[in-house]
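Take a look at this single chain in structure tokens; it is the form predicted on its own.
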Amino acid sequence: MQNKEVIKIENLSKKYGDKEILHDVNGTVESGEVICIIGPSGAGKSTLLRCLNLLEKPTGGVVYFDGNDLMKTGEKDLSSVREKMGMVFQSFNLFPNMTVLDNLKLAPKRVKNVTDEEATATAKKLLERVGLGDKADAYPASLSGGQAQRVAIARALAMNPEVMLFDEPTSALDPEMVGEVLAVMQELANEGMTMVVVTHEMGFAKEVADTVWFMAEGTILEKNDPENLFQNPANERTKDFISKIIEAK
């Protein structure tokens, strides 16, 4: 039985004035899969993903989620569609003032009129899933920045999404927090959720995603099953950058 296709993007551009930032990107996302998008700094991989759920207006072509054209639908509908779609950025985003209970607890309050009790109830949970139970009552500034992105993490997950966005999520941490955070993701890719993944964490591209796409001068070069991108990729530009990130180690 073939997955189901969660977005499709087609011939997907962006421009900023006439700076020029995504041409003739194409792909699809089928329900289960890990995508993780690498490539050179510049290349637009966090711009596409901001395409995804339109936190970016594309300047042309097309963003399909679940079979709708997102160009297409209005601000009501697209809320909606972002509650299906979690986002865990660079820099965690977290409510200075509120508890960590509460960051989780603020969404699904005030979007989907959840109760406080149920609310808190699956905030616990959540926060026992990316072993931070104990951490309920603690406010952001008390967390190291693994644990944070552990508690951005869970807040998405708060939201029941059916995709999960991770746009550079190791990349503000120190080398020792990132095996956390990217230990979370490896088990929520375990048990079956869609994920895209703009990442420069190579060892976890290898291992955990379904595709790797890789990005270079705003668009997409080349698409395949990790072990041939990395061991045998068919693009000049691909071979340049994995043999220099081979040479940097």
Contents of the next structure:
Amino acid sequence: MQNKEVIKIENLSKKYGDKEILHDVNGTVESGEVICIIGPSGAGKSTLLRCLNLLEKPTGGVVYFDGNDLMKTGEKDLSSVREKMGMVFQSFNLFPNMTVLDNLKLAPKRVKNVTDEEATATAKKLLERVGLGDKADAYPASLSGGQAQRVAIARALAMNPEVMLFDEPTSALDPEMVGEVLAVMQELANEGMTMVVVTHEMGFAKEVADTVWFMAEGTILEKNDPENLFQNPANERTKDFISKIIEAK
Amino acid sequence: MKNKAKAIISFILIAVSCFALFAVSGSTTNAHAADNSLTQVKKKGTLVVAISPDYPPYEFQVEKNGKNKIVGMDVDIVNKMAKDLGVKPVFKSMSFNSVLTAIETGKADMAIGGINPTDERRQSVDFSKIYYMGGQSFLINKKDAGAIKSVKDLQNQKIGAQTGSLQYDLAKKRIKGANVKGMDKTPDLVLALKTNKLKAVGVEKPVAEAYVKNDKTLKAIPSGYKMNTNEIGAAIAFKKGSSSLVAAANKSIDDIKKNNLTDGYLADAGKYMKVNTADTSMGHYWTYFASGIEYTLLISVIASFFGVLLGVILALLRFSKLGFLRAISMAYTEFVRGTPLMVQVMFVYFGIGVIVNIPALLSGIIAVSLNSGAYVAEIIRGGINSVNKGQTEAAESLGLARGDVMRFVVLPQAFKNIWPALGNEFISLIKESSIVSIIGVTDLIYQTNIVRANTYRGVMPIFVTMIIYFVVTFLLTRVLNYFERKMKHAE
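Having gone through the form predicted on its own, I am curious about the other one (the form predicted in complex with its partner chain); can you provide its structure?
Whole complex next, starting from this chain.
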């Protein structure tokens, strides 16, 4: 696999007023790579992820996507960047006023001008893939959390993105539903999808991630492959965090 | 600081619009320097007359061959004058309070309606010669006849008179200790008299006589006012400076006086009044109510549509990235919500009418739409805010453009959330649209007042109208509920 840089982050910082959320963040995401971002709450993990598709506007530094400086991208071109970056949210954010099928079809039809037949075919295929082929005509309110999150993943995939961003995709789920969502994500990773995942699921991080970023106090303190990061953490904060998690288990 | 800046911007906007207004009204006062009033009437071939047809026998409505028609002594006088000029008379009906404004703002060439040419009025309009000496009377309840023998007995009593009328001023100035109540419509005053809220009602002599003829519980007594002819007589009003048109009117009036034509006119009016009072059942007058409903619904439906359209636009402007667009939307909403609908209706009809002549119905629809838009905008803004931010983020993360995010994701959810509030707005719009009757739009309230004037029945038409409004709003509520259920189901 060629190691093309999909995302590059340089000296990224984000402030809300005087409060610094992110500072000195650097990193690259290569094509086909699965990055898991872990760390204590308040570390800025979600903010970093949301800075990647500019749902949050960074106050300093640069984010490159496919070599383009996103900070200099105008409102109109931003849409065309975002369509290549699928995003899955903690709270699913399915559109409650549409059926599952229409949730999947909306963006391909409006953004990519795909025909209705084609959008329907793609959507149905994706729903089969996440195991929800029978829910096409259901409304989101009738789905369980696990089903809703799988639909949300399928909705993001319908745009055929280059990279998928996951913002704590299992945090809002009942424990028994976490597995079905992680399974879909693992399958995606196996197929070679480039993924950036903010997660508290250490098992998933260990198993699926190529690289784990440990974040605390607004910056990335340590980057390593999961084996090394979990077995031999270099940074004191990482050590502390991992030992606490092991204790908790 | 930001709020302060916003406040300043909206203040400036309001100040500018007020200034524009004054500039407009200022320019009109100079507009009649050269008098071409007669030439203009002849050129357009019509004589437009502002009239308030709820004042029998001067002017009132009758049904003739299934069509409503304004008749009465004044109408005969106008017809005679129009004939002398060789033009077609066109009657524009509105409340008495508005007829003088209508000529000042050029909505009509002249105003007629038993108008007494007092000195105060002469300051703002020109008058023809007096065409009829009516004199002043009081209507009282027959059962009070023993207690009220003359005007002296009315001291310190409650007396009613039409707002803006000479009778109102006279009662106030000439009757010691009188507590004068003003109302817009003579039928309302008579009703107040009959229900003992008033002791007497000051009206023109012929009007008093007409009431007494049609209602056996009433009695007329002479006013006993010592007055000059300007305060007894009725004359036609014109915009200041219309001397050529006034001269033409005077010629016709001379002719009328020479041949004693008013006697015949009054006799005619009496005949029409008999037609009206021959059958005063509400069923007999159903066509009045029907055409009233038609206009009320027409105004409501069109105004609701444009109100929502304007509301959506204003609400979206509030979410614009451009500060001045937000400020415009905010200033508009604040201003419209901060002024009464009645004033807005009159402003569109008379105020803007100075620049472009907008017919009454259209003025009414425009004013009600503009008014409703401000309220709908606030409802929709609340609705948009009620949609979870995650919805916008999810839609944006899929690459949808801002417009599409609003159209497909946010607005449908917002509308579902605000549906009950929006329904409320539609229902109050149906009821509030009744205010357009003051500029003579023949809506349900207007027709109700005509029926009351024609039949001399004060209460029954109000009751019928109340039932009609209730039925209409009740049916609308069912329809709204149906859609609400449908939207709930689709989830």
